[in-house]
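One chain comes next, on its own, written as structure tokens: the form predicted on its own.
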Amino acid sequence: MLLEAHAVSKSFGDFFAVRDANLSVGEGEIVGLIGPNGAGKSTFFNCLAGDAVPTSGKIIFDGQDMTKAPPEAHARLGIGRTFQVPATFEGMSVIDNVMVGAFLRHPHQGDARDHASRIIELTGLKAQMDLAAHSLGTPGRKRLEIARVLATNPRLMLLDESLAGLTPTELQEAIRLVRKIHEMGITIVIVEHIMEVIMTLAGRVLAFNQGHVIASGRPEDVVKDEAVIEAYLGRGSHRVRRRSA
């Protein structure tokens, strides 16, 4: 397996977001985590990520211990994130912005700046290259993260809602650029609450409720699985939904 988590849980105080996780990701998968707003998926996502410390348990990436290792270790080892709200450079250039990330496997300036040519036209900015990120919107800057994470050449993204708040049009563009960096043989994890999102890309999902995990395999049987429904539609409401059916 590329990345294992065994048993994480995260607690802040007496509260815990995650309690004993699992997650086993094989080379080329593109695996799901959904669930409700506070599931504790995006805590998890950050213990995978480096960016929380687990309070137990252990995470494991290409054979090597990871659980306690800094953000900056699992870039160095091939592990990539984006974030929610998009996380760039708002007064540099796009293509600065995707220089930042080829600089870790490029240290000279022109190199870097190839690469991250290259890494622009792939993800379609090459028309915005030269403008400052804030200019781009929210859209253009989730396509912008992506683009700076891909030029760090990485073996796995961790894609936290990276297809959140877009257009119709803009989501199918975003889920075509997905796979095409999927077909690159980089292996995915995604976080996402839209369910089309999961749906077309997962192979296989895990869902989040109250910190535990309460489903796991393919897509298609996990949103049919009654601790789902019930999660994200709240007990009443699957009541409902039953008696009217």
Given for the second form:
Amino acid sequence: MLLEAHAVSKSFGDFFAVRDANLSVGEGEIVGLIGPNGAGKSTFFNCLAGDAVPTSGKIIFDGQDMTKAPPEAHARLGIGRTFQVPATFEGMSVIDNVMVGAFLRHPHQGDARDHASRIIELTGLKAQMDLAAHSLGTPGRKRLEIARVLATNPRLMLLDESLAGLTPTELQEAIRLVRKIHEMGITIVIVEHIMEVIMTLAGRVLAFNQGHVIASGRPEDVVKDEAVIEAYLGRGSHRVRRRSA
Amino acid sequence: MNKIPALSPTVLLAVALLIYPLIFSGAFYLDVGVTFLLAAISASAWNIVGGYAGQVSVGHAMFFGLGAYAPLLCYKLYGWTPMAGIPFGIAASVALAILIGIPTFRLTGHYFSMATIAVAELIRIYFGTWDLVGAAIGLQGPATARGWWDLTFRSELPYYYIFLTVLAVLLSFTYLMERHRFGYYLRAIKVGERAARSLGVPVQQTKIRALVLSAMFTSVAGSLYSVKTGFIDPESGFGILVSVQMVIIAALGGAGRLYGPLIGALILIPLQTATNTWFGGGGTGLTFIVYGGIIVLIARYEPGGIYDLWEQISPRRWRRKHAS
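Structure of the form predicted together with the partner chain, please, following the form predicted on its own?
Shown next: the complete complex, the earlier chain at its head.
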């Protein structure tokens, strides 16, 4: 297993945002995390990325204990992440943004620039290469975030709603990009609200509700799961459906 | 072919600074020139950590003061040439930078700024009661030069060219830094620390390195000041005005820009000299008012300083924007 989370919990005071979550991701998989707002998937995701330290439990990446490792150690070992709200370096140009990522494996400026240019071509940002990051729209900035992470040569990529807020055409392009990244041999864990994305991309899905993993398995099975439907639509949704029928 | 237009402002600037003393050879103009160079050096040194890395220190006088005291202390204690004290000033500043950086860079928000003010003030007060460094009276350098190595000249001209050389070295260093991985990391930290960390940028270590480099050059600026004036006291070394001046000059010109501090000093120093000359002793208070006014104007209208303003209105930029 490339990434394993054992009984990971994260609490803020008395409140458990994540409780006893387990996850194992094999090399080359695409795993989706779904669940309604506030279900704990983002907190769990931040634990995986090293942005939050779990209150208890263990996270193992490629045989190494990453539970308490800081984000920069995750990047060094090959775990890259994107942010729900794009956190591009606004004043810097697109190529400079990607170079910050490229510097991780290419300390010299020339090498970093070459590597960044290749990544920019791959992610379809070539036309905007010299523009400032803030002049890109949301789709562009989300793409830039992916490019920046890709430049660090990750083995595992954590995508936090990187495909949210896109138009249908942009969405198709983004799905193609994620597929391309997957074909490069990069394992992907993706948090997503859009079912279409999860159904087309993920081979396996974990559903969260109120901090717990309530279902896991193939996406087509998970979306039919009673507990999952209840989590999304609320308790008693069966009764409502029956009544309206 | 492409490089020449980009280089020409630099060449023009260098030529202008080189021939300034030949054109304005009067003692008053030379003094303004030297003051300008020193302000530009201090603000450019501040710019490394405050501008590029966005870690706004309002206590850089602590490094300036240590750099200023070291040469005159060496002279007082051992009768050495003040020059010999410069490395000691640098060493003390580096140690202090590390000592401050380690705890405060773990905090976010304005804690770093506040901590730097506090430390600079503590040192100022302590030096004011410490007999070894002359307490409130301060220290003096050699009254007359025992040789050229004392760097005690009657004319301001040698100081002008020494300061200009130091400024050139500092700006060349900054220019190279901008193009190095370190410079990219600083800019990334400034706009998005969390994102930078997620890309493997060792944020804490990079910030400390920036502070250390900045402290080294600020210390040299302090040494140049005390060697030139031959006198230092707690207020002129560690006073809050010393720190604030660096921040204002850099912010006015453009923080995090190579020539930002230079532009800032080019405006503020003549302005300050003018108010001091017109209003005499009352001009000192006026300096504070001018500083306050500048802070308000920058914060309200142009946080990027004059450099950004120029980029917005410059015709070349305009043309490029409309061509694409």
